[in-house]
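Coming up is one lone chain in structure tokens, specifically the form predicted on its own.
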Amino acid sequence: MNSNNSIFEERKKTRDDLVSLKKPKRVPVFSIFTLEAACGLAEVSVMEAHYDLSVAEKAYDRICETFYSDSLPVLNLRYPPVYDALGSRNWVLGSNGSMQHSEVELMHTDEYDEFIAGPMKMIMEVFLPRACSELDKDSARAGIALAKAFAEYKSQVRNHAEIYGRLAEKHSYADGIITGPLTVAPFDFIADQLRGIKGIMGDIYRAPEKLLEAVNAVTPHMLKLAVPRGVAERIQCFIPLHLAPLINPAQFDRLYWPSLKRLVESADALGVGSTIFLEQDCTRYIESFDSLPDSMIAWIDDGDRESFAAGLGRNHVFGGFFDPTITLARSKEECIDEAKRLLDTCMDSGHFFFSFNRNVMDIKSIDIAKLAAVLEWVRNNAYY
């Protein structure tokens, strides 16, 4: 039972109407802050919070108490204890407590054929040992390290779920736009995890056919990440895009889009919707995203708001755009005016949610009081 059942029921109906493509009574507010931002607000060590989840929970709770949201406003996707157990070289914990992705080339140019023939075999036997020092040992020691890492991962997922559940009950939160697992666009997996940005940009020109075969070969495995066992009701997996705006339209159409479309459509057929984060400006691809199933939700970083509202907003839930860092440079009234302009452009579709253009990662990047005032204003005034 939620601490305030009437608040929860109103939020739940607002969210459920939105994702069902019914016009809700008001625009939902989905705020999202990272663990780093939460620890900054609570003035606790993020390094300590990674390894003592009671510290993390207190920091998350401080976010919940400070900023309005209709759903849980905190998100943590990386667990340092898991990477420690693996001896990770590509995901490392920085001195500031943030997980950082190092640019590494795990797959060499002459390994495409072997990868295409057996992606998981190459990942487990070749690429993971290159990425993780604890797996680059004899099979017995590597097996022990992998088992320890998997046990730690299960513990982290379970403990975070319990924390999120307690906070959701305490603050009467409904579900948000991300309720399922994380997966990635197949092209981005090859680029970010195997070839590196420099390598993938060369492959686009030197070996596009091999690259396309590799993207297609890994797509079923990205689908497995998106769809948990025993899907009982519609959930939303999370697909944060990366390189889509950095390649030209012809490359996007040939190498990037077909596998992403297949991933989203296949997940939809299995009862899983996709919440896609459109990093940077993807305005030129509105027509492509509009062709996806209506279970696709677009969380948008930047772009032509009118075009998104008129195009994507007809058949899909969409939101984002609001840059919380403007609170450092503008008055409270100017920040609220910016929110008003965004709502004036986007809310007529009836499918719009108010959110930031990306996670707040550093609490010092915002003015806390001004951002809190913006969120409260939207909650109290953005009614249809």
Given for the second form:
Amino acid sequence: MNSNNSIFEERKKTRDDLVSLKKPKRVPVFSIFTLEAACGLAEVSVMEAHYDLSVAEKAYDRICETFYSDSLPVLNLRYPPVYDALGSRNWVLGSNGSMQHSEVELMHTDEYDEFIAGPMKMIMEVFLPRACSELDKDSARAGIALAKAFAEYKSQVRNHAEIYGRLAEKHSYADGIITGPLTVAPFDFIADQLRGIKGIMGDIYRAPEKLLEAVNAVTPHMLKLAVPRGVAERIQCFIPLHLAPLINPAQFDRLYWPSLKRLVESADALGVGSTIFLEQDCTRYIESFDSLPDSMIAWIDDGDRESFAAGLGRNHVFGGFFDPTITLARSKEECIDEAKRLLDTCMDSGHFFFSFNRNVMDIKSIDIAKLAAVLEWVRNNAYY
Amino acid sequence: MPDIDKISSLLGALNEQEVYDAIGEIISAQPTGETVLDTILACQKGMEIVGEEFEKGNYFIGELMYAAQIMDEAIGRLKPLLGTAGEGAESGIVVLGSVAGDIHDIGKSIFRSLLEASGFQVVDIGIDQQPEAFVSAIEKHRPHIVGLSGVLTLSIESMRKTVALIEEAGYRSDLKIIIGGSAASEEACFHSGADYWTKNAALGVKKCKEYRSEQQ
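Compare with the form predicted on its own: the form predicted together with its partner chain:
What follows is the whole complex; the chain from before opens it.
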């Protein structure tokens, strides 16, 4: 076995033990940077990287060379050329080249009934043309635009998979916590993609029954996104939560949670685990998340670490919490101390992975040397 | 004529229709300008109740946003009766925007609604705004406070650049700068050179009021 193989095997065993809820030899490190951060580090244009993937690959490679991780430390979920082909209005490029979601109301309040009766029909025939200028044309031209966008999407997915494969091979990475497709909580889909956040916050009070029906109507479609056809091995889909911490607990229990639970349980039954990103502080919902199948992995932004370790860490893999931006203002030793405190609180169960509270989107939001030192320290010291 | 003060508690309790009904009654009674102003103040007090409940942890962002919608609608119905009398900046002027690279609008809008409810005149310059746009707005409106909003971590560097350009333009010592949104943190505040950071819009408004007391 050469040294690269032995590194890979050690990482794979560590990761596999973690996800099967066996205490690994050490705490795995899953660093996550975006394309924007990679381009910042490599000093190349992110706009160029979006459209020339050889530039993106070199930038990703710089991240891999600079920061320790047991899994591929780069993640790119949105491809601008696809949105260009569609003339997207709800996913747009910011002035710095990052893809961002824009608040657009695609479904009006008086369209709930039609949506509930036929969600896909409304999405395809009404909402997508509102979201995308290229689809808001006669059927022939819209069909061509859709075909072009789909071909671009397939090409992007294939090319990214090849890049990720080469980088994983070169740097001996094991799988991380996200190994499957992206889906979203049904409530978040209605909120973020159709009604807009402002719209949904009114609907919660003015039309909760209709909203609940719409959430339920869209749930099977969110499940389809999570479970790809023809995948033999067990994978972890990714569900980044959005509005859960913004609504009150009674609204969460009634409108948000039941469909999310159904989505996660159904995916689990079909061989797909869920890696859920808990944005902001979701401490108050630990009990709910703990009731999900043990294949659920929680990547946590913020909250009471002790409560998460005690309430969720017994039965589930969990990690996150470490804010990489602290490296801007604190000394290297203070940053490592922060990582130590986090590990002291969370690693006992053996189900903890070390990761950032959020992916790093801008290389200038961190101190490169200090963050690299923290990751190395965790790699070398977080042993059981 | 309904009890104007009751509007505060109705809005504070998020009783949307009852707020509109009460305002409808006031409007149909052909109120004086003073009564209209009192009604607007009652709405502002209602928003203060909402802000207090949020601070206590009884309300969440959803309640803040819903309350802001009710407030906006209520003020929209009252404003035509007021002419320009209600456009003042009795509490102070705030220039507000999402920094370059960040197109998020929601947090900024909540903060704007709460500021306006507290009597501030808010100049909202929009999303994804370059440092130069903030400086232009400062030149034009001479605010007491500047609010920089950002959700993404990449906003931190934009905040730093914006504060630096405000400093370079010679306005820094005349105003206070607050950063807000998910990207805001103690470290981001230190790195950007802002005066205050918060992820909580109600606390941000409180701080603005404190700054105005110090400045006056």
